[in-house]
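Quick heads-up: it's one chain on its own, the form predicted alone, in structure tokens.
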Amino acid sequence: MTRAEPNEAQDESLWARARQSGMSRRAFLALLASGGAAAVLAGCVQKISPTPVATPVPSPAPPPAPRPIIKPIPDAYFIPLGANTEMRFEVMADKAYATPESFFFVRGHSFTPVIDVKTWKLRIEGDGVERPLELSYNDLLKLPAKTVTRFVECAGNGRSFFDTLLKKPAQGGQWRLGAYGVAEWTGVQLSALLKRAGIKGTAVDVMPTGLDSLSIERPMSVAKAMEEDTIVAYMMNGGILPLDHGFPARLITPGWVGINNIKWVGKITVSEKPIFVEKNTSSYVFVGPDYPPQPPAKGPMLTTQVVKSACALPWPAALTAGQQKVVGYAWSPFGKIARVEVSINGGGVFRDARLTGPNIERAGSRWEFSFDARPGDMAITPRATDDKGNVQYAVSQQKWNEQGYLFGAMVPHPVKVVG
């Protein structure tokens, strides 16, 4: 789902954002008009920065350790992994379809750096493109803007089933299946700025950097860079785009790895030549019996996530017997879904679920199952099929890899039913 935003719009989305940091109406119009939205976001970011203003003493105290995670982060919501954090799914259970922001999962390699948009810009440079650009925030905000809603989700999300499944753990963070988030997403298609700086018909890779403390970068095909809906996002279900999730701006890179989807963006690198990193040659990549080395990476580069399904429920969850009706979420990096079936004994029978709400492509649908519960320990096994004619398989055709990543397979929600 796509659609052009008006300016009018964008401007209603910041007045909410500065209403919500305590700024007046006349202030706001003050700032809009003296600086535009650069100006407003430095004034709502000094009102929510976490970071103390300084007071002048004799013998100042060392500032503050930057904080992995700065939103708010409920155990009733979240579930921590190290400076990460797993969104519970059952918070979904009665929600709309999109992931609200103070429920959207966080997936970081450092910590959260809070950076000044009033000396922010984004470069694009490289020998793939004729003429480097450069870019402000209110430059940025001028263009004309694209709206997708799509899903984000880390590569690793699943990991954990490596372990509780197939009894082969494998490297990092043991995510279960809440390491995703659907949103709309507001900003400048990617295949714009890219034209803008001449973009060259002998360009091959395209690499976003992030600002974080460790500059996380990873390239991206030509392709992928220009398709129409990856774009530079400014704003996130409306608002703003929080700081946990790449404020100023982030990379939307609909389908692909988590990793791909770099946030607080600082420069675009295009190459008339493969670009290699370290996030494209030693982690995310397949390194495992079944991935042979691929010089100078370590195995086949990861690129297009995988179709999977998910139960909002508690893990494991408990139901009362009787007729019940269980939630969840599919979703497919290759188009929408067209299908979901359910099995509650084991995968020996599956019947239809209903699809519910939105099937955007690229993001997913909800969908609801009804079945009479009985006393006893079971599970609830979601199998999703996109409109490609993708679908999950059974745990034992996945493939294992060192780093665990794109787990997707059918995974049995572990339910308790009590009467």
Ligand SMILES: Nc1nc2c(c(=O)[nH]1)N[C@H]1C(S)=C(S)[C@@H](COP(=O)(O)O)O[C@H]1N2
Given for the second form:
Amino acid sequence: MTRAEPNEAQDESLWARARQSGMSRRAFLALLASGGAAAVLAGCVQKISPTPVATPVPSPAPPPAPRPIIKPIPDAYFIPLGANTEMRFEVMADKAYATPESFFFVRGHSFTPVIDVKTWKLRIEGDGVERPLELSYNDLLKLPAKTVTRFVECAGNGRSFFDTLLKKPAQGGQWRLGAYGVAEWTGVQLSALLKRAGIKGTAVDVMPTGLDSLSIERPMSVAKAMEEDTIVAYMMNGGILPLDHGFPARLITPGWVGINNIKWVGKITVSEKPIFVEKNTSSYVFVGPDYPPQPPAKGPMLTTQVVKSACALPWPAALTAGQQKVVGYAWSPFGKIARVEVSINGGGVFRDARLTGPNIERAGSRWEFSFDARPGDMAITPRATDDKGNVQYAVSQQKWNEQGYLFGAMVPHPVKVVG
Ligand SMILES: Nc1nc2c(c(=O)[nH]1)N[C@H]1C(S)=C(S)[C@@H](COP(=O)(O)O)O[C@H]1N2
Ligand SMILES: [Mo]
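Mind sharing the form predicted together with the named molecule? What's above is the form predicted alone.
All chains and molecules follow, beginning with the one already shown.
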């Protein structure tokens, strides 16, 4: 085989290449002489890229597992409860009044949906309106706004005490008292929307439906829907309504059980006939020996919450002996708080706590109680009374129901006092 005439320029660029790959001048010349450019290049290739080892083909990262709750819910602030999360009440000890979003409990029957406001619509329809209505997010924001400060509380808040205090366990998430939060909500009065849709005098029930995967819905009476503080809210505590709390819009039905505060609302049905769905016939009804069935419902339907109070302390709490000041909250679905008393001897003697800060109807009041803590195990038991005369009662008077709704008895908060 004839070698091509050596070409100096080519040899020079070949040498540059060979030198780059770490080849000696001597090896280069030898390779060039024996096998020409091809041999040099082969030598270079070997040097530059040694036999490649098999590298694994990177597989695409698995998509992040969907989470029921989107906001951060660190253990320091929340007690996880299945797909829900309870506020640790001690986080409220140093707050001004309202529950910040970052501490607000979350209760959803499925996962928090992420809704696109560009395509979101709120429809108001049904045989109870003359003119069915469809509003975009911008339409809603343009209507006259109403701001109210009110609590949202789960009907099952306090359910664990059916077991631990009454010794009759109930089905469902075993909440202590942190399925309560108070916030400033801004939105549009539901009555204004219903009037725009031409609500008929014959309408009886109004039912919002959520856009979550289970389309959660629960009716309310027209009377409740027309109350001046029943709103379709799009803001919470001055910010855009958070995803987990119902973005783009949710119902606020003050004083009523949490389930009526439908999140991610997409449709409001107005009906001339009473509406019966799962959440007012099977769940969120009282079932038990004290409650006769009310066909088609298994028992009386829940509407309002009950008067409650809680200590903003860890559970159980540890305090040092000596003068101590405990902070707590009390709330009523009917009005303002009139009085909070506290017992530190198991309910024998009660002394008045001091109400501090705002005292807002269907929202709550902060209270403070100072006492001399003696070493040992004790309990702090608050008792709230509202301005309509509703008062918390002894555990022995708490009626039991299968699904553990509306625990309203006094709750002794366990405390260890160290000397
Ligand atoms: N669409 C929809 N709305 C819903 C729910 C739900 O699962 N889906 N849960 C209800 C229940 S049971 C409660 S207690 C409150 C809780 O509101 P929060 O998560 O903002 O605290 O939302 C209510 N609204
Ligand atoms: Mo709830």
